[in-house]
Partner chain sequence: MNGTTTVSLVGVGGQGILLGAAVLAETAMAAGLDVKASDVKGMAQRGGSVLSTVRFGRHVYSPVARHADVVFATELLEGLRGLDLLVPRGTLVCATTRILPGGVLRGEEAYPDELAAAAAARGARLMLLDAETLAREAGNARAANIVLLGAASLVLPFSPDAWDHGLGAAVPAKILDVNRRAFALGRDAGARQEVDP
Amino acid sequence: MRSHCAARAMAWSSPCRRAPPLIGYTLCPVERALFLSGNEAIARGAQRAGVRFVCGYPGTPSTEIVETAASLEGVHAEWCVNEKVALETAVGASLAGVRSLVAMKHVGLNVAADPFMTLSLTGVNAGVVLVSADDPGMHSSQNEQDNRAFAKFAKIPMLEPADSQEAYDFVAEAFALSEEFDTPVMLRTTTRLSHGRGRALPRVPVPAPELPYERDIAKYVMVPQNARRRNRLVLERLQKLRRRAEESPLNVLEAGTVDFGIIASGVAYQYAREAFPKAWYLKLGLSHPLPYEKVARLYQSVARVAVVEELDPFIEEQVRALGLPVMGKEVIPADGELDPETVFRALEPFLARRPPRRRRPVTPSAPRLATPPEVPAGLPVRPPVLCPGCAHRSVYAALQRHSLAPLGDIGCYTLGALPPLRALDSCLCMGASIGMMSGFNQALRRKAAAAVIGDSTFFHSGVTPLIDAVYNQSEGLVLVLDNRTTAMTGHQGHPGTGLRPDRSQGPAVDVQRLCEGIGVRCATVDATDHKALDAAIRAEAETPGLGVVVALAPCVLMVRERAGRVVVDEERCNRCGLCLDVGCPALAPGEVAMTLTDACTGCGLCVEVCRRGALTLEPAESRGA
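Just the structure of that chain by itself now, the form predicted alone.
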């Protein structure tokens, strides 16, 4: 059984296209109709869609989504320390193969914008849906920003339900879009929908697909060379989504009996429908990207068109960009909530005017993509690598001995994701590794992932997800690679060093004491002591619960004295290449044996991995250094 909206959409779909079916719109045979708020409907719709992980930060008008989800069978719900951590945690659960929904009020998306924007590039494994609950009129908010702009900003699809039934139904549609197009999906609501109650018919459950975690560094690690490729895919995806918007039964062209049409989405559609019941309507359920062809068909059917929307002229500006005359914010208030009377008073004079001369719509073409620069033939390839002698290579070597998915972060250690190390599986944004680890492990209910983060990034935005992991009793291993500086940007200070911009020394925050202060067991190990580091990581990986290992070693570029020099025994060396796997640029294969350049600092990691005893560390003292 199809909904009334779906039936109308099928009737008005283009004869050369067939609208994709809606997801599981068969009614439950036994259950009676429910009377739900929009927030309750979203939570129940998530359960119906096979969502097993729901999280968020409390904020009106979104709060009841997580509260309702917590009471539903088969759904794990968490309050997170903030919206950024909530989204990162949901992404971690998605990587583990679990459909995840994250809910926040409109200003919360400002906090979550860092992972949100890059998540558009990485895409998802299992579906991720972000509910943004806007608050026109600022009933309980410090502003009334229109978060529809975020969907356009991130180039992702956005759904806008108009009542409780659609709030319930659209969740399954959102997850289907998320997984089909490899993208997060925004479900945008407003206060009236969130808190208003309406009738909702239960549908049959939608089974979630089984999507086990698969390692894909090129997809999930957003270093520049990977991000450039993913960005082109995002632009191509947007064009595919635009075609889907034309076909989608969520976008409904409803015939009227007067020569007047209205374009609207969400609750604004309800206000307009009540004010002008005889008008033609283009009701947008999938409101971004805008279906240009359906807009053109509305203009072919009526003499006048208005856009009814709360807050910003989001739809109106796109219609005007098509070269079409439209009435909008000239008469519709740009602030506060709308209601049927406000809409009627604003548009009634418009109906009495002489109809404007029709224009042919100008459909925007697909964006032109830049031609990648050609690399002149013969130039050597110079991939970015960790510095020679970087002591934190040993962390990757130790971590690879354990079956934990290594989730990374922003910093020079991100280079550990590149060949030959290939030691990190993700890089989303500053501080995301710990939240993603928490969600990954919560989804699988075991210690299956570890987080790798630097000291400066830890203070930037790693402390909050660690507090969140404590609060939600997450399993996990966090590795803080402490090189005593903000290395990649030029050795600036941070709270862990106490160094200020004028090079004066202030108080420093100790990572281990901070961790212990929030209830996390923590051990600090010298990163140059390879055996001790390996033992600490092994012990924490095998111990239930949450733990932190701080691998301490100053940045090699800040240490002026060399520890020594590695010497090669040419008779023992068979050029097996095992030492090259540590990724040190001071090592290179020679004609007879491995060779070392003057860049060698004597860290000794290559000596540790050589199984033939062909490499030995000669102390600096014995060389008269």
Contents of the next structure:
Amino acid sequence: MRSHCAARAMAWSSPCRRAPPLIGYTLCPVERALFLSGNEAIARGAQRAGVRFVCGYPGTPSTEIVETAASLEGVHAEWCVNEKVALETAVGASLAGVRSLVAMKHVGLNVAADPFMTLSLTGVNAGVVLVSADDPGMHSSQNEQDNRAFAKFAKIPMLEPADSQEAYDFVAEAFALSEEFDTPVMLRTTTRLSHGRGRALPRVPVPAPELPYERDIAKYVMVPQNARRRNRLVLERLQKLRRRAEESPLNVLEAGTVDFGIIASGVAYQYAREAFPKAWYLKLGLSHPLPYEKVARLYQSVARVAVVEELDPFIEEQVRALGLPVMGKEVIPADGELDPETVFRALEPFLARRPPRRRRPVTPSAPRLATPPEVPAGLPVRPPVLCPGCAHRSVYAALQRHSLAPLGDIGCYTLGALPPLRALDSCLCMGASIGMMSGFNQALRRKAAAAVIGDSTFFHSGVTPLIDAVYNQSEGLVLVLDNRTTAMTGHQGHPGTGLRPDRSQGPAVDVQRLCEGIGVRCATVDATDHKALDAAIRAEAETPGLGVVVALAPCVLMVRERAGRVVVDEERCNRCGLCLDVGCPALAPGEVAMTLTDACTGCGLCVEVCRRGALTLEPAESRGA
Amino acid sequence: MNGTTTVSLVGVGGQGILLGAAVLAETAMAAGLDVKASDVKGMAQRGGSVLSTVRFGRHVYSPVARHADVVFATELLEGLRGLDLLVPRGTLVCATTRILPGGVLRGEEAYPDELAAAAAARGARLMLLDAETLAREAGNARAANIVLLGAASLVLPFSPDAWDHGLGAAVPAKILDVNRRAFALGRDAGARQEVDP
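What would you give as the form predicted in complex with the partner chain, now that the form predicted alone is on the page?
To see the whole picture, the full complex is given below, headed by that same chain.
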């Protein structure tokens, strides 16, 4: 076995003019080579790369990564309740400024696909590396899906180590890429890599950069108007990553002595190398996005090219799309594992055939993008807003009195991230808030973030991360904004209300009792009682440990009776605009004083912020009388 | 495009854009035409800009189109934004209602005032109505959407019977009378504008 060797590649043809050097290739002077499994090497590589947070859910062949990490100094390792929560927790730790690695088996990424796909858009703060351990041959799995497709699907870079040394080395490369390109990185292994063992020389540690948390709503809150811009950046990033793959010494062109070239990555490279020692190789370490020019250069040197890969024709299809003749899955099995003999028998007859006619590759140009890079200047925009009288506004007013990073979720309350409130720092996917809060606070070892989640979203996927936070003894304040409905989509029922699609009543699950059942401190308050709400949030914010506050108030659109109406004292109002910061669409500046439209429900939040006593709440009873 | 007429309905979430689109679609179906409609809902419902598209003709393929023959706006700023959706010499039917977006409320942006000039510059035909007052006259200010539809009916190829059928099919029974009156008032107001622009 051999590790990738830049010098050898240079001897044949310089693969890159300004190749970034591999990170820290100075050998550690005291230690000798270790004999490590791929998984052990990944964990030690993470420690070397300054990773302080490692988590995952056990799954063969990925399990030993977290187990090994737990034994390493300076690394906090957690088992999470599932892979989705694991990824969200790692993202929270990354936001807090800590390099984070999350490990799972291939099918685990199906569970984590929701945060995974949108994490590509938000990018990271400190680096995030996701290890996907695939299981060709299904030694211990229910399917043998090829997770390389997930890297392409999410448009993120993928590294594929081919031995224990590379498994160790590539982790630092992956974190550097993650931070440089503001993207999660997939490190993909297979059973033979994860569980195979080999020599690995330790290298000098790479210090992780200091990346303290900075709130950036446009980057981390994926409401449509932000997500469109981020999506454009993702597509541009993919082009830049392809240029990096062209230059990267992780993608090595190796000269051979026969008229035959092989493109391969991961452990399949080792099988091919053993079967055809005289062939030319394009060994892909950074295998997505595919470096088209390096592929073309291999075709300049040899007439016959084969792709040797396990499972799907992932590389092969991309090479064919360049218009290049290639040998692949018609002879290399598309299921199960490969080995040197299988590769040899599959490709040996191919060498006796007449080589195909040479063709020039047709590389696709960068795609056209529809979304302009900046919001075009012009007419005032009209983003959606929280309704007049919406109780979410009161929760944000109370939460903003504390210096907790408010990590959010998906629902009407996500609108709290928009001006003028700017009260929410993140929105990744359904149910992400609690796991992210947990990781954020674990990384900083204090209660630094709060989670804001609606009742329907809590039932969707907020319960599992809460169980996870109990199990991992995370600090945190979870606000369940219980408006007794799934409001954003048009008032559908959910397990907390028991309402079914035909409006019939089924049994309802009680959030408070559920929380108590899993061992979480929980208080339920009337969210229209601003003093009680404030006190409940303050109590939890100042108490160590994990606590839930259920802010209960039915969606204002479902409430027929109004609490009253706010009236303006035109003598006292000086139109200072303080009340406008509440962000209520019922309030508008008039000619002489603020005015309130009929939409006012009398929630009274604006009355509390007015310093001149110009606003008063007229309760509903006194108006009729 | 290809003998298909496109009507875009724009406004602010909560103004009854979706109901207006439903009435128009039912009317076109009552007239024996093929119809496709497309609404953007979900997050946009909460006081944001809303867009619905109704397309009708002998056979309609695409449910959306980049440009519309008629734009129907329940709010002035959204009408101005809607000019971008209009084909050259298309018709904009717009309410004089103003709903100030957050940026304008906070004094960060100015509410624009140049609808008539902008429409003229594009060669668009403009029907501007105080739809809210007319709707109040009909019995409910919330029927402003249907007032506008009454005015728009002057430039759309449907018989009064078809419109009545459309209203009956899309509008809930208990507010149907108010909406019928609103439609008639809108049609009259539109007709007066046509002779005296």
